[in-house]
Structures are given as C-alpha cells and as structure tokens.
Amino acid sequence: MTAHQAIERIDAYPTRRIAGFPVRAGRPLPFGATPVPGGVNFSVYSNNATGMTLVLYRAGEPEPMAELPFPDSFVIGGVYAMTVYDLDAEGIEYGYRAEGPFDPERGHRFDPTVVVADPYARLMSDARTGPRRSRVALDDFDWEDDRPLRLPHEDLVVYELHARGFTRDPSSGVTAPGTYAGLVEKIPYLRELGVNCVELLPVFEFDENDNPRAHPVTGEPLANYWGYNTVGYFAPKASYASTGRFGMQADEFKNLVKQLHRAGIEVILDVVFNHTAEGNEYGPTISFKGLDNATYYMLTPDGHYYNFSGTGNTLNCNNPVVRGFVLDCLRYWASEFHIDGFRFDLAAILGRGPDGALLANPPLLETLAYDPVLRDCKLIAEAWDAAGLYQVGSFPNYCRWSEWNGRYRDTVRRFVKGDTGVTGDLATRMVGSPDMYAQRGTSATVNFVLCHDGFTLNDLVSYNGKHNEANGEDNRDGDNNNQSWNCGVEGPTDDPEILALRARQMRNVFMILLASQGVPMILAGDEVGRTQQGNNNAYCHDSSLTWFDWSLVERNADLLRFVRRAIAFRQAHPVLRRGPASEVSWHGVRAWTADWSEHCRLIAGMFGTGAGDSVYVAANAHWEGHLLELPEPPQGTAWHLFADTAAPPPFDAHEPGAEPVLPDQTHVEVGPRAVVVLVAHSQADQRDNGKEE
C-alpha cells in the first residue's frame, strides 16, 4: 500500500452523519463542489453570515433530497467545508441557503429562504430544462497533446464571432445549428478565411431570458443575446452545448477549444468581471447577493450600489476575497479550457478601489500580469467604464495588457467618410499608434473598425443613423456617434453606382485595417456584408437579424475572396505587424511629401525602407482620384499591385507572391475614394515562383 492510498483512506472516513449523509469536515480549499474518494467536498466563502446549508436535490427535480446545515466545527474562517460520501456526483444539483442578516444599510442582504448558486459552480443545470442549480464537474477530458499556442500577439488576425449566433441560422448547414459543436463545423471557413485567433462572446453561464422588455411590433420577448450578465463564472453555458441537457457542455467547449487548436486558430473568451447578472436593489438573488453582498459589490456608505457599469451594480474587484475570486477563475478556464487569452469587458472598472475611486496601482490588475498560470495568456482590456472613465493609451499595462484601440476605430472610420483633419492621425494609428504605445510595442494595440456592439461594417457605409426601434426602447439606446456615411441613400437600395461605392468602402476599410500595425480584429460576418437593418444595439435580438447568415458567402464572394487575400498579404508580410514606426516613411502626391494639411484627403506610406520587405500603401479618401509619384522600391526590386479597391473583382486584389508587376514604376493612380496597396517584389522572386502574370 503507497502513502497516497493511506491518505484516501483517512479522507474517505466519515465522522458523523447528516440529514441521512455521511459526512465530515470538509477541506477549505479549493472553493466549490469537488470530487473526492468516496464522495463530494463542498466548500464556500461568507464573511458575514451566521449560518450555512447545504441543500442537495436530484437532478431536475424542483424540491431537495437533502439539507444539509454545516456544524460549527465545520468552519474555518470564513469558509464552510463539508465532506459529503455516498453521493452519485453526476446525478444531483445543489445550493446554499445563508443565514445572517437582512440589514441593506450596513450592505447585508441575507435571505436563507432563497437556495443560492454556488459562485465557484463548474457546471450549471440547463435553464431550458429545469430550475437553474449548481452541479458536479468531472475531470475525465482527453486533451491529448494539446497545449495553448502561445503565437506571438502582433501576428494575430482576431475574428470576434458569437458561439451561438455563428451557425444559429438554418443556412449555417450544420448538423447542431447555434452550439459549440456547430461551430467545430466551420472550422474550415476560419482557415480559409485565414485568422488565427476567435474571440468568443460570454459563454460563462448567463440567462438569456432575463430581458423584462417585448419587441414593440410583435409583442414577442426579447432576449439577453449578447450575454453580458454572467451567472455562473466556472460554469460554460449549458444551451451553447448541444449536449448540455446531459451536463455535457464541459466536455464539448472542451472538444471546441482542441480542434481550434489544432487548426492553428487560438481561443480568448470575452470576459465580464466588472458586473454580474443580481443588479441593484431590486434585482434577484442569485449567488454573490445572498451569500455575502457587503464583500462581493462596491457600495455607497448608505449600503446603496455603486453603478460604474451601467448595469446595476459593481462587482468589488478590488477587495482582496473578490479579487481572488477573479484569479481563480481565469487561472481555471487557461489550465482547465486551455484558454489562451482574455478580453475584459468595461476593464477600467477593475482599477477601482472599493469606493469606486481610480486606484494609482490597482492590485488585481498588476495579480493578473504577474500571475504565474496566466504567464502566456492575452490580456486585452477594454479600456473604458460606463462612467465615463476612458484609459485608451492610459490603461495600467505592467507591459502584459493590451488594449482594445478606440481611437484607431474612430479615425478609420472618419477617414474613409471623407472627414477632414484626420490625415495625420490615420498615420499615427497605422503604424501601431505609437502616441500612446511607443514603449509597448504593436501587440499593445487591438485595431479595430467595428465590433459586437455598433454598427456592422455593410451598416457602416449605408446608413447615417441607428435604427434600433425593434429593441422597444423607442430607438433612444445604442451610440449616436457612429461616424457613418451612407452612400448616398438611407439603408436599402438598388441603386447599383450606390452599391458599388458601398462595396469599395467595405474593401477601404478591410484593406486600412489589414495594412495597420497592430493587432487586427474583424466582426464575424463583415467579410460578406452581413447587415443588422441599421440596428447598432442588436443585445436583444436572437434571430435572423444578429445570426450569420451563410447565404452572404456565396452571394458576396468577391467581398469575402478580397478579405481572404488581404488577411494572406498581411502574414506574407511582417512589416505590417511589427517594426518601428521609424521605419515607415511618408508620401502624398509628391513622392517623400506628405500632406498634413487640414483639408488632405490623402495619405501614402511605405512600409520597411530597407532591401527586405517593402509594402506601400495609399489611401484616398477623396471623391476625385489622384496620380501619385512613387518612391523607388528597394533596390533590384519592382513595384508590383497587390490591391485597388476601385478595380472591379477580381482585379480588386491579387494573390499574395502573385502580384502583376506595375507598369510604370514611377507613377501609381488611386482612383476615388480608394486604396492601393504595392508590394517590392525582385523579377527573379516572381520568375522563381512561377507566378508572374
């Protein structure tokens, strides 16, 4: 017999028996529900309460089995362990009943009539199904060889896609339509597409029926789409699995993340620890409420929350309990899920104290960084609060965060609509914004145009304003600052000068994005025009107007084939993803003069000055087209067209290392409100290559 075994066999003893169970004092740590030999350890943290049960029901059944109160030498500290045995850790669901006080003035919101979830629940029941519960994970997964990828951040092409919304629509032709198992489907098209890392929408456990409003036509409910009120924090979401009605959803998020892998696409989660689904005062009682309020939320002397998010409440990042909370969690998704990165949503809130002032250092921030299991994962902030607090190029970084890049977004988009005065900053935040992350490097920047919330991209150039009435909120929700251009004509049109201008701005805006350093990020179904009818605010909406719908590949495949060649330039080619701002160079219609005028629509830049790789691209966001003097290229090489977006398809963009040669290498034109990007090419490389056209 080995020691280990002795040690099973003091653990498997139980002392005393409750409420029909077996049981004994349990071990502190780790928090949650955890197999052990011969049964089940329960653990759970309340700093004010004055009693705790355990309440145990079968699955699905709606009135418990078992409850369970935890005997006084059952505590240490502020955490409840117990020890339950003879226990089928698959077939039963369990909460918390906490007793202590109902006292909101002094932040106490007790109420043992309510079975609370378990914060630390690695599974939760599926709310289609039956009540929701906290359950039982099993660690019996086969990752193989599996590891996270580790490529490096400044080579990434970010695909934000929704887990659900992805194959939810019928043309998606997948055999488990809105699931994780769906999307392991498609695959292939995020190859072919050619990125490499999809940033996933909430699938922590959340309940998308929590909508108290109705769509103002139909009167049908509408839904929380996006997820952003998350439930359960351990917990995937149960009805993004296909087998979820079997407590499967583990395994198949699991299943997802390895063939990610194995296609060389990395996973990062979009992560929400800046509010959680119980809101104010009047919101339900769900976990954090019941179990210890006064520790898990930022509140107001008067016991009143803090609404920082917009949402209700504010988690309390700060507080040393909370913020282990936090770590737990991500260091469970990155070894348990094999996650490879993070983006915070509203992360500026987690750089406030419990007050809700800005905190100098902000210790979860700085814990994350340094935290040894998340070494090698992203951590990308979105570098904003609901409060109007906006950390764009001021976020705490202790050189690890990255930021999503407002400004790029707003530059680019007030560019390609033909604004005036932003020539300059355009430059600056195509060579990685160096204003603001100089000392950080390109990974520090996440660029990007569009994303989940705002307009889609075939939105951006044709609408000018929102037209989210279907979110029955009288279309006064959703941002008023878009920064679009409609063409010409409001929303739908047949008008095919109007289409094609349309269609050219879609290929300015992905050819800017794609040429930027930087690390680029691309709305999921922008690569074929996918349109939400103006709705800039789609949270409510699971249906056809949010969900990918996969008609758009073939009907606009000459938009998706120039995306897909964009996407294969730009990792042909590293001086568009990494270097010093101080080797690109400058131009406009002169060759090595730039216009920095306030009235200039135009800019052209030449990136790598050196004999290695060299790529010039021009951008004019003028109405009338412009003949400009080229730069030499690097000697014994040739300018060859990779792309004009004024071009008809298929001549939009060439295949990358099969660029025609330029006929005048002197002199290049940009037609209207287009981008031409060159590339240096020896006529020896394409003669070796066998591709010269």
Contents of the next structure:
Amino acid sequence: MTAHQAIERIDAYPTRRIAGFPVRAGRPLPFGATPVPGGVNFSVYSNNATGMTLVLYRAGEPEPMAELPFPDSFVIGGVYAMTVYDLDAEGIEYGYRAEGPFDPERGHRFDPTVVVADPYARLMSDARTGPRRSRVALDDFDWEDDRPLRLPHEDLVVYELHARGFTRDPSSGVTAPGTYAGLVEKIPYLRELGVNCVELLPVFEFDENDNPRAHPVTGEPLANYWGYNTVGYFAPKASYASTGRFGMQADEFKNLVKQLHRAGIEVILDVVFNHTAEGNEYGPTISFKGLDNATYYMLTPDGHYYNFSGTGNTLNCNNPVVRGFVLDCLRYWASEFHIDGFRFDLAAILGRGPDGALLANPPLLETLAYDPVLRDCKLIAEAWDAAGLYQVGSFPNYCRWSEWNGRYRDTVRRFVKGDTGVTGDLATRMVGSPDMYAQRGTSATVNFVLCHDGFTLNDLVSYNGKHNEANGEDNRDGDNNNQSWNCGVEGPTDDPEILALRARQMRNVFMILLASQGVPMILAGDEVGRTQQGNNNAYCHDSSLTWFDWSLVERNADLLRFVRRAIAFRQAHPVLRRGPASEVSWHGVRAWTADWSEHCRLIAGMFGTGAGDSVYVAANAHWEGHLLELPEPPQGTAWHLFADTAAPPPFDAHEPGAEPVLPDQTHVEVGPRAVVVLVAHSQADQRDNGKEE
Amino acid sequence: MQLRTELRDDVTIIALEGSLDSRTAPQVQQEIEALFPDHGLVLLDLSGTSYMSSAGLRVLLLVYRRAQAGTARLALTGVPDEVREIMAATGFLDFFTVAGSVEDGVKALTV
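Having displayed the form predicted on its own, please output the structure of the form predicted together with the partner chain.
The next block holds the full complex; its first chain is the one shown before.
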C-alpha cells in the first residue's frame, strides 16, 4: 500500500519442502514464532534434546495438519529454527515434539508423545475452548504516541487489583464483565479515587482450573483464581479478554495499558518467575518439562524437584539460559506492552543458585537492575520465599529494586489493634523505614497493610481469626498470624457502636498508610470496605466472595470519600512522599516530647520543618482520648484540620486546600482509637485554595 | 467476498459483501487499495459483511492507515454489533467515524 515498494528480500523464498510445506533454515533469534516476509519463523531451544518436530494445527482442530521435523542443517547450537511459508499466521496453532532421553535421575523427562507449548508463545489458545496451544501474534497495534509514564516512584499510589475480579460481578455494570475491556470502563473510578498506578495480579496465561479441590458444601470445583501458576510467560491471558475468542487478547490488553496511561495511571504486572504450572514429577508436561527439564528447573542430585516456592517446582532462575528467558520476557512486556514496572512473586528465589543456595551477587537480579530496556521500569520484590528465606531490608537491590515491606504491614496492624511496644517501630515505618532503606530513599519501600494474600481491610477489623472453611482444607490453609482485631464481635454485626469503631479503624489504617513516607499500596475494594467473610486465602474462589461488589461504592460512600481525600492530601504534600527522615520530628501529649515507653499507644509526627509545608499526624491506639499540646506551625502559618477519624462523616476529612482552621492553635484533641491530621498554611492560602475547589 | 463501489456526492462508497477472514483478507486488501482514492471522502459499508475474523479487523486497520497516509477522509457504516464490540475492546473504534446508514455516512463526510 505504500507508494514505493521495498525491494523483495531474498530470504522470502523457500529452499526445500518438509511435510508439504515450503521451508528454509530459520533464524535462531528471536525465539518463538515470528512473522517474516512470506512466512513464519519458528525458533525453539533445548540443550538436551536429540531431535525436534514442529507440529502445526488449524486453529481449534484436534489433530495436526502437519508435522515438520527439523533437519540437522536447521540446528545451530541447541537452537532449532525454521521458516515455514504459505502459512496463515492467524489461522494456525502450533507446538513441538521434543525427542531426548527419559532419564529422571539425570533430570531428563523428554516425551515425544506430548506436543509441548512454546515457552516463547506470544499468544496461547484459551484452555476453556480446547487444548493449550501456541499461536502467532501480529504486532501491529497502534499505540499512537503512548509510552510508559515514568512517574517518580515515590509519588505513586499503587492500587492492587485482579483484572477479572474487578469487573466480573454483575454490579460492575460494564459491557464485558471480567475483561481488560471492562476494566477500561472503570478508569474514571480510578481517576476519581486518585490512584496513579495499578498493579495487576497475574495476567500471563495460566490455568484457572488448576485446583484438585472442591467446595466442601456445594461440591463445585474450586479454581486457581489468583493465577500464580503461569503457563505462558509471553502470552496475555486469553480468558480475561472479551476478544479472546478472536485471538485478539494482546490488542485488548494493549488498549487497556494505553487507556490507563492516558488517564495518568501506570501499570505494574505481578510476575511469577519462581515456579511454573508444571508442578513436580506428578504434574502435567506443558512446555519446560518436556523441552529441557534439567535446564529450567532446580533439581536435586538424583533428579527430584527442589521446592522453594511451595508449589512443587522451582524455576532455575540463575541458570544462564533461564536468566535469558526471564530477561527476554520482561523486555518483551516493557517494550511491546509499554509496562511501567513489575512486582516479582517470591522474589527471594531469584537470588538462589541452581542448587538453591543463596547467591551473594545474584546475576539475574543484577542483570534486571542494569538492563537498558528495563531502565525505567519499577522493579518490586516480594522479598521472601516459601522456604523461609526472608530478605525484607536485605534483598540484593543494586540501588534499583524496591521491596514489599512486610514489616510495615505487621507494625501498622499491631499498632492499630492496640498492641503496646510498637510506637517506636511505627515511627520508623512512617518515615520510610530508614533502618532498612536509609541509603535507597523512600522509593525503596512499598508500604502496605493489606494485599490480595490475607484479610481485606474490612475483615482485618471484623475477625480475630481466619475463616477459610470454603477452601476445602479444614481451615488449615492461610496465615494464622493476622494481627487482626474484630472490635468485639466475630464477623458481621448490627451493633452500631462496633460498626462505628470498625469504620474508624479502617480510616485509621488508611490515614497512617497515606501519611507515611514510602510508596503506599492499597488493595482494591478496601476503599469501600469489601469483605471476604473472614477468608484470608481466597485464591481458589472465582465468585462473589472475591469479586469487587460495586454496590459498596454507594453503601460505603463515606469511607470512599475519606480515602479519596486522604489520597489527594498525600499528593498535595510532598513531605509525605519524600525524605529525609531527619525532617520529621516526634511529639506526644507534650510537644517535642514523644513517649517511646513500652505501654504507650500514642505517637505524633510533624513532617517538614521548613517553609510552609508542614503536616502533623497524631495516631492514638489507646481506648481513651488525649489532649495533645501542639508544636508551633512554621512562621506565618496556622494549623488547619485535615482529618479526624473520630469525627462523623463528612467531617472525618476535609477537601485538601479547604481545611478549616483549628480554633485552638496550641492544643488538639485526639479521640479514642483515632488519627488526627493537621496541615500548616496561612489562612489566606486556605481561602485561595478554597475558591479553587 | 465481493466489493462493490459507487460514487455518491463526491463520496466513494465501498461495500464489502460476504465473509472477511484470513482466506479473503489479502485479496480484499488489494482490491480496496486499488479502489481507494488518494484524496476525497470514502465510506466503507459493512452491512453486507456476514463474518469478520481478526484478519478482517486488521484489514480495517490497514484501511484506516491508508486514509491517514493520504488526505482521504474515511467513515464506516453498517458495522455489525459483534465487530463493533471487538473494535471497541481493542481500542480502534475511536479511530473511525461510524455512521448508522449510508445516507448518514455521506452526510457525516460531506458536512
């Protein structure tokens, strides 16, 4: 269609025929199936295979239309590459038969009777509609001028959500519930809330039916809803796309990223490189196991699977070949999908060597930290693994990696429920945990109190214990150490006093989180009090138990308004997002005198000492209120009341910039189990800002 | 797949009839290219399109780029509901002017 045609390329011609198809020796790189002039280039590697066959299917058909063995002359090193012509790239599916020894003691599990999926498959067929097959993707999406947003890391407010569960409930009212397209329709909600980053639970192709258990009451099969069991690392999940049946899931996902970017919202993907969906020797052969088991997995000397992930197998991340695979994958998502960052599930495993031993300078983590394509991507580690390695504060970071701060979560939970002996620790957590991250600044700590794994916020203040009976494991699964408090009654209640206390406790958590230095992360739905009925391990439920209930937006409008204002307040005050910690002073009942003693449940911090921008945060976990003497605000300013979680809505938080002046500039009352936030500005400023509202 | 073309009030109307899939897409693409003016107004009428696969959707994208590359203005009419849904979900419905009927399309392009 262009005015001048490019000169036809000489490699657009086949050199021979195999199984009826014109072919030529392919290019070993890139791996995977890549459209080239006149055909498709297939490239797959296996260090231990003795032969390889490309298996082609017409889309959706059970039997192959052709099997093309790779001739020896099409093999370079361990890479099998072939360009096949006269293929309708959109109408075919493919896989491989890899020949080689079946010798588990030496780590080899080749089985040419199984057609394995391509680890580099850019698309995978939807497993609900047929067997798992690899497909060819066309990269012609029109991004227009989109590019990753590159927001400063410490300015993010992260919102962790499940791409399906966010709109799957009928109450969402979107055109295509449970899809990327459905999520696009909820972008105005995210904008209004004020978050500027969504972190998506796994969206790489996975098997949602991978769960042997059934619901103990209804007998219905349970699911793998969260999706931490990757099947295709380069393939966006087909069943999350309304266009998945047309094989257009990549385009639909790209449109989601493009629309989020237009709204000023970054996209972080939760990625799972610690294990795969293939399990141990009893699990299915999907791709890696049949292609090159001894390369991809950490194996014991007698060929069994090491299991640092708690899921049967552990990916051999620091094998040089697997490192390349991980790097290729992340580069692909960063460049082809404009992804802004990645959160690595059980990332401590990425620092283990092939025998499981902890490496001093893990090459994979170092490679990702310095990679030019990933330079602007946020890299966030879940800095622990299932084998007891806990690296929060000590994860090999190269001044580049940040961490989910599990200590932040535990300390805030303990403080809010009224434990003693944690005020000092809370103060440290609120200034970006400098005991762990002093050198790296406040972008190194991702502060969170709740995430998908554990209680929701509503349940944290409504249950003392977990209630996971519906998971079919007799309530043995899930964390027992929740640091939760039910406020007097276990579970739902009509008691207005208890409900009021729970509402206040939820505001206390939000206010502390959003007034802490570091990157706050909110679990989707907590801003409207979503419940999982006490289930703290809801990975297996794809139902109203886990879906976002949009009727809560109306029913808990007061809480939602509070959270919106708290986020807007944070964004208005850089002192809450950036250090140094030395610009925070600590106070108590008396100004300039914090009480660090064991029995104390009260702490007040003043963020920012200089010119104008000062924020005073008093958190009281005591069941009695206290009158606090205030430090003087900066010269020429007066204290204004932003939030008081003990006040009835809508006076629990004011519009940022339009806060009322505090009548008594020397003292403030903090109620029982309440948080008060003051801001210093001149009264003239306040009127000006008020006009703008 | 049949292509019909007619000129109405300076608007070139190209009507696609039949199934637009990976089998027919290359030929349709070539024929549209031949019929597509460098300048002026083009209305693509899809009301006779019985089936459209992702390959067909990509033909629409190419037509859009063709229009972008020249100075022709493009509108669609008769877009089947399912095709419209797919175009919306993948974000490229926004690229097009979509009219309810050929008459509306001619009007939208000539105003």
